[in-house]
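Presented below, as structure tokens, is a lone chain in the form predicted alone.
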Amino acid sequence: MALLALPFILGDGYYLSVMNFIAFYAIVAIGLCLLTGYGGQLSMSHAAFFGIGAYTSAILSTRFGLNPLISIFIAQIVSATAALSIGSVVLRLKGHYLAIATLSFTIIVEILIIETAWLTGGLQGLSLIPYISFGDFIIDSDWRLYFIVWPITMLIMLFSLNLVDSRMGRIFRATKESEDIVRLFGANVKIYKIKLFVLSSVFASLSGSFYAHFVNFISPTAGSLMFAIDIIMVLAFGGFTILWGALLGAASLTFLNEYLTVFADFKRTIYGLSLILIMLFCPNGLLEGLKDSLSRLISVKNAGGD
């Protein structure tokens, strides 16, 4: 409720932009969140299928002429079929060498875009997509599209908790600790995982065609590998396995883009240092480490107290 109260303090403006941007962020961190932290699979890959699903909805509207929604649905079929094509080959693998097979996923889709500039418009980008419409209703505004991509994200993350408590939950967080273990059980691990990378890389996705619709334009760098620098980051503000995290590094990381605009020479060095020392000193999150720092000091107290 609280959300959905912020337009009338915010006020259609600055602020408002910023809350939908946060909104785009943290639906591509929630999906990778559920991968990562309870699936174990470490990706690079959610920024490819980000811009998968933006630049897949952008040129059937812009190109062929379809309406957006129509073009958002084919977008999700699109990235899901592609992740389901990727997933099972790169899910026999783990750890660093996952993480190098999905970075090398972006680095070519990346490639692509820029490569096919007669479809994607290349380093030039793709303008001019029409804006999400219901009938007359034309999604134009921060205003109507906070109260279209909020409660989306509010109902993703609700999804996605429910998730993890139910019994593919379970076997998600079971297979992070040990694979063996869950095929002892008669489960099909690689069957539950690539189900778990193909819906995070369809939440990535459906950010994806929101952002290109109502943005109008859509450039390589949505794809990049920067980009997926840019989701681990917000990550490892708000934790890797903690999905209300996502929402708090998605903040952090928006409002700290916004504020570093006059550091822009160095904000992805300032970022690299950040990441290097959050894995050291929090390799679970910020968020995670504070709390347990917190609980540490409570502890200390009481025991001094006793």
Given for the second form:
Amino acid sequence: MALLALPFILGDGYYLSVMNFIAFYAIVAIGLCLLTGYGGQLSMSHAAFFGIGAYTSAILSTRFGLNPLISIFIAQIVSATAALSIGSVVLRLKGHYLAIATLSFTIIVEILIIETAWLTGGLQGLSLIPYISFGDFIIDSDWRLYFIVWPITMLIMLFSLNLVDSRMGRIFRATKESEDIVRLFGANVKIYKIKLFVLSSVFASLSGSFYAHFVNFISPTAGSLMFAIDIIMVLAFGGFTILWGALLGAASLTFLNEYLTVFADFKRTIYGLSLILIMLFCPNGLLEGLKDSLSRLISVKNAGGD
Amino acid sequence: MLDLNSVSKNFSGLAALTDVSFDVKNSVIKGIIGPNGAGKTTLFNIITGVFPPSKGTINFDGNDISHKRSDEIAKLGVSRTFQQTYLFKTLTVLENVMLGRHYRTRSEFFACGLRLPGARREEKLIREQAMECLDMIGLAGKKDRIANKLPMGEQRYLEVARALATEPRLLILDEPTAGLNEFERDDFLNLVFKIRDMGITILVVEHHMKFIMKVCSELVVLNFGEKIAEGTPDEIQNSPKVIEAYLGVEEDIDY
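Switch from the form predicted alone to the form predicted together with the partner chain and print that structure.
Now the complete complex, all chains and molecules, led by this one.
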């Protein structure tokens, strides 16, 4: 409800556009939250899939003149196929090894984007990407986009909440603790991990496609390592195992991004430093850390009352 | 129903099991005993597919399961508990048991995420069946607790409930009464009989002699990875070989 009212309060302008960027971040973060927070598979490839989603859709509609809605759809199929082939190989790895393998994938995608300039525009980026349109109704304002991306974000959130609280969700959460034990209860963990990876990657890619068609311009930063770290930051703020936290994390990071622009290049330093601090003091994420200390505070208070 | 045929296991040269053969008939409670390091847990891990045997075959209900994955073996109806209880600590008591229903149910990703009617119906059924299992072991009142915050005794029971939720044909209990007191142990004995009366075959490893002699109709004795005896509890108690393995042989010392 609050989300429905928000654009009327903020009005069409800067803050509404910030809200839309929060949604782009949040969709990616929800996917990563499912995969890493619940499923225990530490992946750094979500930036790459955001990039694949953005570039595939952009290339299809600029160079081949496809309707954005169709190219967005095809882009998801491309991403899902890529995720399936990468996932079935790298998901044999665990923990840090998986993180490094997926990180390498992100680097490869970034280099490919830069080097295939004839297709992707290379470092110049790709511009003049058409807006999404339904017939004559063109999604060309923050206002209109808001009513497209936020309902999608909420649907994805609802889907994820349902999934976590289902027979599949229980398997993911248990897989995070011990794959071997889960297997002893008749679950083919290998297949499930790949499916979750594909789903989570398609979320990232979907966000990328929407981003491309709204901003009308994409550059290799869309699929870059820095972006991969940004996404991890979102979860670090929001908590790895709180789906709603992904929204809060996305919001805090987007606002930080805006307010820290005055520091220019030092922004990264501040991010890095805060990421280290968060990992040191609340390895499950800032929000979760706060939640824990709050409940500890309450229990101490109760114990003191006796 | 379970048939082990000269099963051997080497861990990089170290023989953990050598030529172990025995069978378990339908609806009996069979015990495996032996001193520490005799290979009992290794044997369970091989039967449940945690790792394959180096040699030999295992048949379950006419299927050769020697080289099957653990999830495939589980699906044939083999379930187990663990020597060190292993409950999922981010799941509640009820969710742990619900997880046991996993391979008996079908809803996939999208059905679950979209909460399609079929998935919703199935989820309700899973919950009811899991509650029945909890009722049976008397933990229904604690269903929303975090599983590993329960006292040890209740954790053992919960593991049994989770295993039962899979509707196993063979239930493997690995030292189920470790950490239980005398009173809880008697209680557990009754539970094991109750499970057998449901038609479930039980294979149990246990150190506590009084318990195992009471609960089992047949016993296998392992020592240093080899089977040294097999028979009824009475036969085993009077077998010189077993007494030797447990107490050591008395030697005349020559001065």
